[in-house]
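The form predicted on its own is given below as one chain in structure tokens.
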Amino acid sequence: MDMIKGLIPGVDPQDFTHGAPVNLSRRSVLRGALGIGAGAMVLGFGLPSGTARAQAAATMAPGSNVPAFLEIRPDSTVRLLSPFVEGGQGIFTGMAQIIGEELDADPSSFIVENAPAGADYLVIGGQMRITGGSMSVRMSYPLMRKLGASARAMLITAAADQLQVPASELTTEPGVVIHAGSNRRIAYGDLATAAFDLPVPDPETVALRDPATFRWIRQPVKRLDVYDKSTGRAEYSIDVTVDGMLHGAVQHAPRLGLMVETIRNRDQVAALPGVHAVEILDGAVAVVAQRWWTAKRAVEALEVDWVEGTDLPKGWRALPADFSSDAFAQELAAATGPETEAEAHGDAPGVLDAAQTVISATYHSQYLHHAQLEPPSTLARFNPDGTLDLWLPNQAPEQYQAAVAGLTGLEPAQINIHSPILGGFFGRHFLYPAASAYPQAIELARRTGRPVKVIWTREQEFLRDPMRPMAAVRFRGTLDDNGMPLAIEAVSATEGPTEAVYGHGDSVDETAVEGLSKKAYAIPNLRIAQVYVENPVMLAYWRSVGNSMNDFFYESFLDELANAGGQDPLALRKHLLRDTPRLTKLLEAVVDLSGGWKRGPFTAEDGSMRARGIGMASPFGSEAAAIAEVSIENGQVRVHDIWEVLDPGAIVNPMLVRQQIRGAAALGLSQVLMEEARWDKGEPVARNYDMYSILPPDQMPEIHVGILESGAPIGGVGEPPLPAVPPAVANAVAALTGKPVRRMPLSRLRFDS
């Protein structure tokens, strides 16, 4: 339990699970519904009816119940129910590689789907599962290997019985059990029925492969989801249809906290052809129609008078009518109050107070949208047996199941959470009050008595998308006689996403200070603290969470100290990391990848003046270092190249790792160069991409990727490459202009080289 709380500080595992196994399905019903033949090893369709077997499964630790995850079909293809949601990061392929390695089944033979909600899938510490925090592989790698090995052992046992030979005489090749002595071979599909009736072995007793014999782990196995996505067969939440379904579209209040006073033309809109109903919801109006486009046009035609709400739903924040994000940034910079320490050693305040020279600086970050490609949607269907089916993009099925149970009064086992693949997520699809379509879909389905699918337009999403927090960090630093940092103090005025979602407590929110605290640099006197300032807007997790802004703050200030002490930033980092071989090697690797350290300013071959900057980050169990090369064009920053090396300890698929590094670097660039969500008079300025800038293709630099496998415990991949990029860019700009960069995005500033 304590370990889980450590994974997401401030989060109780009970927020992610209802704590009871769910009867996911009926074997016979699903066989018939899906056309599965009697010979299939139907491991993914629920337990056989035997009492002893069912009781044994009920006591299995999460992640060890093979029948909950795998189905082997007569043609020896493998259906895997993944405990982690595919959202473009390639986890379906990674899971197939890990399990297939131990099962001895080619990953290309896998058909992977998102698993439903259920206790079997709580594979993170045996207490929860989320697809986030770059936890999928690093928190399940041993479990998934044992799962594949257990399934292989069951197949071998079934083959031994059929061939009447000892199991010890049998081996496997991909998809086949082999008895070398008699030269007999049996395909996995032919063993399915017999293997299905065997007990699942104790996962602690199964033998795992020697990594030296791996066929697929550490190989660039092709992604399993590419074909369906490239041919349009992939099904997202917005694609799902069921019989008798109606479509819902919404118009949110222009400011969170407003409620409907009256709809002036309700009767006229309700009478439009194809319109089924016009409904009033919390902070919104909705139209239900036969077609979504009809619903959209109709809801946009509603003339609504809004009024300040007096009884808001739990967790909602009423945004003040005069709220301005620019004014709030100034408020954060001036914020005082109790300072909760996140890290302290030595006597930073005392050393700084006594120092003759103190370098002081205040850094700012901006609000950010998730801006994922797929806007929120939910399809809700109440069934005659009292159950509720929900299809919705999500990163935590059990969390949604528990929340819907509380909303509807149903038991968790009556709520079937279907998790289609995600059209991008970046932390967007956790359970945020006021930011999800599912309460609207459930309520509209209840009122109409029909299945209803609600889809938010991009404009409605931008009104309700919860933000990456804004922060202002006040730094003080001083140097020793050699020009090296002697003391650093950083006090962040902010609210972390965890405390925003789950409530502010007495201790520091680690997601507010990660990237400031627990840095590996050998600073003799250090103090990191947080001043809690509640944000008026709804907050959320964002890719790499606190690291996304805090590494920009810390790494940029470190360059300021280097400049003040007459030190080269690379040499300063090497000195501060002299007792950390892993990070020293990482620094050397990124310098080698870039062709050698060349800070500049220098004249490039095209005649432009350029400079380079460096940044480092240590998020989610991995280590990253990046170098950026920039120039100034018409007063704005142009990034020409990014060199980045990631050390995640160990990898599963190098191709996926490279894709993740490039994608994360692109998002880090977009953040530091141009992304910003702004508010004026209580409303977001941007309602679509025309006012919310993201990095365009013609500004995407070349991303040069390096991967180190240090042998450290396996770390994350999806988020760790992002935080090192913004400070690398900012430090390059500072080297080129001679002035420190203390805020994001850089598009707010104008530069001269």
Second form
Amino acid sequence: MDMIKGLIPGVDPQDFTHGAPVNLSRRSVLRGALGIGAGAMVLGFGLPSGTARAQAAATMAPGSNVPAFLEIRPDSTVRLLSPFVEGGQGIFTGMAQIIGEELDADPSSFIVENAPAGADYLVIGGQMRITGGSMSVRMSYPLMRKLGASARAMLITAAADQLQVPASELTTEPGVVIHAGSNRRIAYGDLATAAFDLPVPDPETVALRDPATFRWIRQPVKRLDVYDKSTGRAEYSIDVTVDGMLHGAVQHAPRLGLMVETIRNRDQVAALPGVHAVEILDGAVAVVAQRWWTAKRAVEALEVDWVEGTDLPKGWRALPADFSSDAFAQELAAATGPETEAEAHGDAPGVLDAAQTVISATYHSQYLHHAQLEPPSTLARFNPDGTLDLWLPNQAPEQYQAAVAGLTGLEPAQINIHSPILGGFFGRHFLYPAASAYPQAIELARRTGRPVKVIWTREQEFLRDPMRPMAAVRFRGTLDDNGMPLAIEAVSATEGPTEAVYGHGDSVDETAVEGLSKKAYAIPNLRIAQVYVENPVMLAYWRSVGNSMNDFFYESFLDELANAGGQDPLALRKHLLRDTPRLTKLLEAVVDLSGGWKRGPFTAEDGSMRARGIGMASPFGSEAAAIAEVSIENGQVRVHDIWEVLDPGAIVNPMLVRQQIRGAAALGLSQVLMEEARWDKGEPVARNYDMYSILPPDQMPEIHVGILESGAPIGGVGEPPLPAVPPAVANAVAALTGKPVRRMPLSRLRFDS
Amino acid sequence: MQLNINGQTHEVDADADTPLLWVLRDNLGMTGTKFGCGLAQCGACSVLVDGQVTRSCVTTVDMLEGTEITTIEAIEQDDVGARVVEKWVEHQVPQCGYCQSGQVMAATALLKEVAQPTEEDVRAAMINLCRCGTYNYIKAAIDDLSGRKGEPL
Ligand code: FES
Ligand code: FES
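Given the form predicted on its own, state the structure of the form predicted in complex with the partner chain.
Full assembly next; the chain just shown is listed first.
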């Protein structure tokens, strides 16, 4: 449990669960996931499912109830209900590899969907389930292997029964049980009905494969979803329809905290053709119509008078009318509240106060949008039996189920959470107040008596997307006689996403300081602290969380110290990591990948002046190092190449890991080059991609990728490649221009070409 | 009004100024074409109109009578489109996949116009956004389709 706490620091896993027993039979669980009418296709199961089995499901340890996860169809296709949601990271394929390896079924024979909410799927420490924190594989790997092995054992038992031979005489090949003695073979598809009626064996007793004999784990198995995603067949929340459905569009209050006073033209708009209803919601107006475009046009035509709300829903922050993110950045830089220490050894303040020369600098990060390409939506349908179906993008089905139970008064078991694949997430679809369309869709479905799908426009999304926090970090550093860092102090004025969402406590919020704290460098005197400053805007997790900005701060300041001491930044890092073989090796690997270290400035073949920078990070149990090569073109930074090596300890699929490194590097690059969500006069300046730039294809450098498997405990993959990239770029720019880069994004700065 | 989509004539009951995107998605249930920005910024909604890549979120249906519209649903019925899909799969381009309908449409339009586009052609034509950062993979797939096969990523 502490381990889990450490992964989402400060968050008790209980927060993610509703605590109430989930009282669904396995069949209804599966039916829920399949959609009505599909139950007849669940051929792997004996029908009807007995009460005995349903009870067993409720009492078995999460992650072990084979029939809740797996169905084997007559053609031996394996249908897996994944405990983790697919949002681009390839987890469906990874799960098929891990389970298929032990089940002895080719991952390509898998069909994977997201599991519904339910106790069987709380596979992270048996306590909770979220898709985030780069946890999916590392937290479930042993459990999912055992699940596959248990299913295989059940198939063998069923085959032994059918063939009337001892189970010990049976073996398997992919998709088939074999009795070598009599040369008989039975396909899994012919055994599944009998097999999955058997009791599930104790997962601790099943034999696992010798990793030396793995056929799919560690192989570049092709993604299961690319064909559907290349032909428009993949279905996201925004695509789901049900019979009798109406469409909803909303206009949010320009500032969170404002409520509707009046709609001046409500009757006129309600009378427009195709409009079904005009409704007032918390901090929003909505139009329900036959078609979404009609609803959208109508809701934008509403003339609304807004007033300051008095009784805001839980967790909403009323944004001041004069809020400006630039002014807030200044406020952070000057903040002097109590400092909570995150890490300290030696006597950094004493050494710094006594030092003759102190290098000091204040660094800034910016607010960021998630900017996932699929805008939020929710489809809500109340059913005649009193249950509620919800289709919505989410990274935490049980958490949403509990919240909806609180909102509606329904029992969690009456709420079916459907989790279609995500059109990107990056932290966007955790449960944040005011940030999801589900309360609106539920309320509109309740009022209209019809299923309603609410889709937010990009503009409405950018009004309610919670921000990656910003920080101002005050550094002080001093050097020893050899020009090596003797003391570093970093005080970050910020608010972490965890304390923003779950409440500020006495201890430091790890998600605020990770990446400043827990760096591996041997600095004799170190102090990392946080000054808590509550943000007026809503905050959220963003891919790689605190590391997304903190490694930029630390690694860039480290280069400032290297310069001050006349040290080469690579040599300095090697020196500070001399007692950490894993990171020494990582540094060497990234340098090799880049063809040898050359910092520059140097003249490239095309005549441009270029330089390289290096950055490192240790996020989510993995280690990353990146080198970037830059030049200045038309006053702006151009990144030509990035070389990055990731050491996640051990991997499941090198192809997926390479994809994640390139994708995360692109997002890190986007952040350092151009992204910034600015607020002025209480409103976001950008409401769409025209004003909020994200990395376009013509600014994407080639990302050269390396993977190291050090054998350390398995770490995360989806987020860890991001944080090393911004400092690598910033340090390259500093090397080229001779001036430190102390704020993101670089587009705020002009450079001389 | 009548729209010719994927070789079929559809009788469409929609206001003249409705963007094609919403007619496809809501009136016709063709949800392969995606909504990302509604402002001609991202390209997720790309379709072909008379072979030209077109952002359907800002193209109203009244402008489209008498044209031939191709959407992602029919992309494999086109020889070039089928090759693009094949290479998208081979190079494992999609991550979340949300932008990929538009990317495949843009690549198909480019390759229908120029069988062997130069790198400069590719840069000019492939401008759709991808938040998952699949750009290196998109480039690898198109380079392959253009006869410039590099190392697989
Ligand atoms: S949705 Fe049309 S360009 Fe973005
Ligand atoms: S694959 Fe996710 S936005 Fe492109």
